[in-house]
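Just one chain is shown here, as structure tokens, and it is the form predicted on its own.
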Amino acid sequence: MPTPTARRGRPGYDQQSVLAVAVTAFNRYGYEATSMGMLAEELGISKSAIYHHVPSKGDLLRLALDHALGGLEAILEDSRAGSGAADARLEFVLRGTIAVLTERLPFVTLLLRLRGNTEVEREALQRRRTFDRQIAALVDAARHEGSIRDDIDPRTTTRLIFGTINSIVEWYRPGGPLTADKLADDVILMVFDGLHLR
């Protein structure tokens, strides 16, 4: 007799496992080039079994992007991102961003590779731009407080910080010798103190 949470005829698959396979395929082949047939083949189930979990490929994309963006947006909703010295808030947000990136690596990778070809992608890009603007405002606040240098345009600083953090998706491997915490420490040290020895 099946358990109440299991669905007959689809052993081993739930929406999250279908989503994980879809994100891997979207990252490997591109969203547009990935078909529901390809996902069914990867999962070893029929296309109709996938539709049992999600109505469309677009819904899989939306769920994946919500998982990435939801993690990032939650950082800014935390009280530590909204009170205290601006540089401390900035450090908290950057550490949180790195944590989300390393914990949700395939999902954030997908987010960073968006082109804006579909309405779902355009909505996600708008949410990402809103997140980026809030970080730029934190950089500017820290600059005005005098806790970070003011001779570099805050937009440039923000782009360089996020260029560094976003590049992590290309080379970081969870479970490798570099832990997520050590990675965050290294990024924070480089961003706030630079590479020169004191």
The other form holds:
There are 2 protein chains.
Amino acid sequence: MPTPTARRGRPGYDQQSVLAVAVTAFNRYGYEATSMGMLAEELGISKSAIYHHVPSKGDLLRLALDHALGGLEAILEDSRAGSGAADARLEFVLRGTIAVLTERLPFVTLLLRLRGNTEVEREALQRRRTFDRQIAALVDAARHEGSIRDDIDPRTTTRLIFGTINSIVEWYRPGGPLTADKLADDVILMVFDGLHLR
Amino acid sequence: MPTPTARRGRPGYDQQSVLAVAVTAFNRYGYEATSMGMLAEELGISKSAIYHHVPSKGDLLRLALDHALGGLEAILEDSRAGSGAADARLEFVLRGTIAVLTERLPFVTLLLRLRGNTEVEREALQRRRTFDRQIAALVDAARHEGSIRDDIDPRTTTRLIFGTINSIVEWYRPGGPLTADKLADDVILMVFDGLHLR
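Would you generate the structure of this protein in the form predicted together with another copy of the chain, following the form predicted on its own above?
After this comes the whole thing, all chains and molecules, with the earlier chain placed first.
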């Protein structure tokens, strides 16, 4: 979870509880349609009490998106993403992306559904594009290295990989029979080796 | 396009033009937020004139979803989906799905974003689930036949395949350098044979 900017408000609630409730509501009703009053009601506190935890609805959105993006960006800062064969680095980054997606599911869901209506959203989309470009560069490197096929355009390859991985937010349920590690194994297997037996 | 129920309204407009404008607006603003007045303004006709083409906003939604679902369901009615080796039938159906998705892009986009808020939406989701179940049965058959790997749970396999294919609506632009046929080749190649060279 993001580091709370300050510990304030009533005991029993902190910025993180408010954030968790907010993200669920943003995903369910949309950011625009969610009011601070709705969040207060959901938490069972007064509308004025909620402002003890966070200055504005925009700050809740910013903190939530930062939690998703911070997790993704940390993968690329790991040394395993930066050195070695490009296809091993790509696999490391894709496994990391699936781990962040499953651990921070509602936060990544919110990120993936952004439309860029506000400045906070546009900044988050800019960070997401930077992350996406770094994966695209890894795909390119693996292609030049000769470890992944070159009969699919690298942009298409990158989009299909992201499509496969990002769609996980639509159906994955943490705590169910499919663990996040097995899911990552499955995705890596399908994407790199294909479903056909040989 | 769906068969118009009747040819009515002013010359220069027909139900199909109204439907095309409606689907674009539903995708952009959401079904709830789109009014018949907005559609009339977009078409440059009066609000009362729009009712010459279609009885209600709900009918526009129903016609649009039927155009997407009818295209998908027709694939399964083709004899190539019904006989032969299961993995060839699966490939035929997936190629057909990609063709419908790219040809009827805004209609399938609308279908994929449904939340089931109205009776029309719930009926469409029911038809979509029936379609999805038939693909899942083909995946199962290909697995039992021994042509696709059995170390991934068949439900996960089906979800990853749909995730890969459905995500195409988020980025594919008809008329660009990537043709729908090449895209289908690329998807089939990645999903069945994987990105790794061997």
